[in-house]
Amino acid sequence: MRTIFMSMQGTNLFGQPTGFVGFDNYARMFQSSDFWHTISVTALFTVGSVVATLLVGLAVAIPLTTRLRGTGLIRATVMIPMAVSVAAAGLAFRSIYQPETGAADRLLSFVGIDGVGWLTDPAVAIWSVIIVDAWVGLGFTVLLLLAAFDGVPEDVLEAASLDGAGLLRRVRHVALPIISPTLFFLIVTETIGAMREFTAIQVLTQGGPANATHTLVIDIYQAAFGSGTSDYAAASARGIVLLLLIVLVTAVQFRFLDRKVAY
């Protein structure tokens, strides 16, 4: 009820409520260019998030439902993103992308590309960004993964495989539909995480370069505390219509996506 308030108070240098203003300050954000384009970003950043963690989560997941020796060890090693926060990630990455000699450069060198701007090109950016964001997620998705792909019964992936399905065709037809409440579960979850993330993006890039990265968690922050005033009534704004996105998105992800998942 405070941020609804604050979002419809006009606000001085100071950060203080001047008085009510109705929506003025929704008005001046919809009609802003950058608005829209920090909307463009925080859904390119989105949706590539969320799609990076799921297709790496399966893709290191399902090698590991096989009960071979090291298997265990490798296991607990996809585990370490959990064990490590989203500040000390991003610092790594921030050495790991750093022009030149960072360890992404160095080994881009071997293979005859050189100088990517990581962090400093508009156009990589933001896909460095997702990287991290997918790095720090892994952990849980592939854990969630793991727990869902162990309770598949193993008759069943016997019969598929007595009918002449392949691997492939067995993860695909079988265990997927089977772990699909597991994956609508990551999806809502990793969407409404990638929406809100700001640590992240904060240590790697504030919102730069040229915008590239500048989601409207960022956008929030900087209207509060980060350009030189206290517009709180513009950050508070902000805030509601992230606040109503997540709720329209999860309620589009439930109306469209809840229907194919198998209870």
Contents of the next structure:
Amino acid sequence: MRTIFMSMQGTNLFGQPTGFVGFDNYARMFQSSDFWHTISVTALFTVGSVVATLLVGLAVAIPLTTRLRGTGLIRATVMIPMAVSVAAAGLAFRSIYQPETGAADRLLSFVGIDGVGWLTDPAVAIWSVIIVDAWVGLGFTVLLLLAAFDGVPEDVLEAASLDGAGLLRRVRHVALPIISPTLFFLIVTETIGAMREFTAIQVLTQGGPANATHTLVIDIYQAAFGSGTSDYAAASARGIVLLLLIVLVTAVQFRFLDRKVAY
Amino acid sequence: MARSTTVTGRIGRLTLVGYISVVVLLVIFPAAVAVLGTFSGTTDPIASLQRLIDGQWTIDYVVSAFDRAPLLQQGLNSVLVTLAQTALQLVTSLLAAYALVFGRLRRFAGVLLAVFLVTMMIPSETTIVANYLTIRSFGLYDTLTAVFIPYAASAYSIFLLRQAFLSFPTEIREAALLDGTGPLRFLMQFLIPLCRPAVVTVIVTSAIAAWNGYLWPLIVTESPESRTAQVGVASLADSSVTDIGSLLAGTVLVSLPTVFLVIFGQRNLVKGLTQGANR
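Please could you give me the other form, the form predicted together with the partner chain, since above is the form predicted alone?
Let us now look at the entire complex, which starts with that chain.
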């Protein structure tokens, strides 16, 4: 409630409300090209992060469904990213992304790729941040996927295998449809999580380079608490936009994806 | 699955084992690099291993991490915040979920649940400015109370416990009531022990969230002495001379408590989380 009220206030230089201005803050926001840049960065980050987390999650979870010795231990190991905070992971990756001496550049130099500007090249930075976000989300994703795969009835898989279906076809045509409720749950929660992501970006790039990772939440933070500004009204207006975007995207997902889910 | 002993079966098995090894290595790679770097001062894995083999590893970086930020004080702050936030959240969500499921609320229960679920949808980033101004006007800015008080109740925890309570057998509840067990004793002696996975999940997830919080503690605290460990460690990266070794040492130290929590709570966590997800 206070957020809606704040978003319609004018502010002076010190961020003190100066009176009711209606939708002026929104009008100014929608007219600025920076704002639409922010929205497109947020969209790219969200899609990239959700797709990366799910694909890597599946790539990790599927082989672990087979009953080999030691999968229990491996399952526990894979869950570790879940415990590590985004801040800590961001810092570790920041060191890994160090130019030349960092692990990322050192390993790539063996295959002849030199000096990737992980956090300095505007075209690359957003992917560097997505990698961190996907890594942190991996533990939770794999945990839910494994639990879902465990719930797939053994005899259904056996029947498919008797019909001559290989591992990949069994996964694609039998297991994935059965676990589609879990996939849907993961897509919805991870989309919301990615749209709200702050820490990874703040720790790694602070929205830079050249605003390449300047998402909506970074925008809120910088408008309200950034150096030299305390435009609480503009920040609140952006907060409302974030809420509406999340509600909208979630509603669209329920409308179009829910029908493909086999309950 | 692979139960044939033919040659192709064995080759398939070997590729599978190889693939799993590669995947696991990739997943733990960042963590392993951070741990190695804590003792070697570099994230270059080859140089790192070389230094370890040569016996050149050192705990200097761990020591200097403590020197460069008041990590001990900040760790203590984090412990206090985590304990307070987890305890508050557990009490409020246990009572709320109890009222939703067993309270005589009738139609009202549905309305209440809807309200809880709607608040779950509102991202904290939306209300962050309003909450910040509220904290300031209460004079709580730069205190530990400011860090945990907005998280005293959690819609997510309430929902998780409600789902567990719903599947609680009614016969046990009726038998307990016939024996004259009061609601509080029923909660403590029957409900909590029998819904253990959900309760443990609420404890572990809210403790992890409290310990790992970043944006909110960053905003409502200012002096290094009242910051939490996460914000404190991140400030190690801000200084102009970036000392990778102590940065990584701080990162590893701040991650240890939650890693232990997840490993020990794993069994209950798997049950509790999947109960909530596969409605």
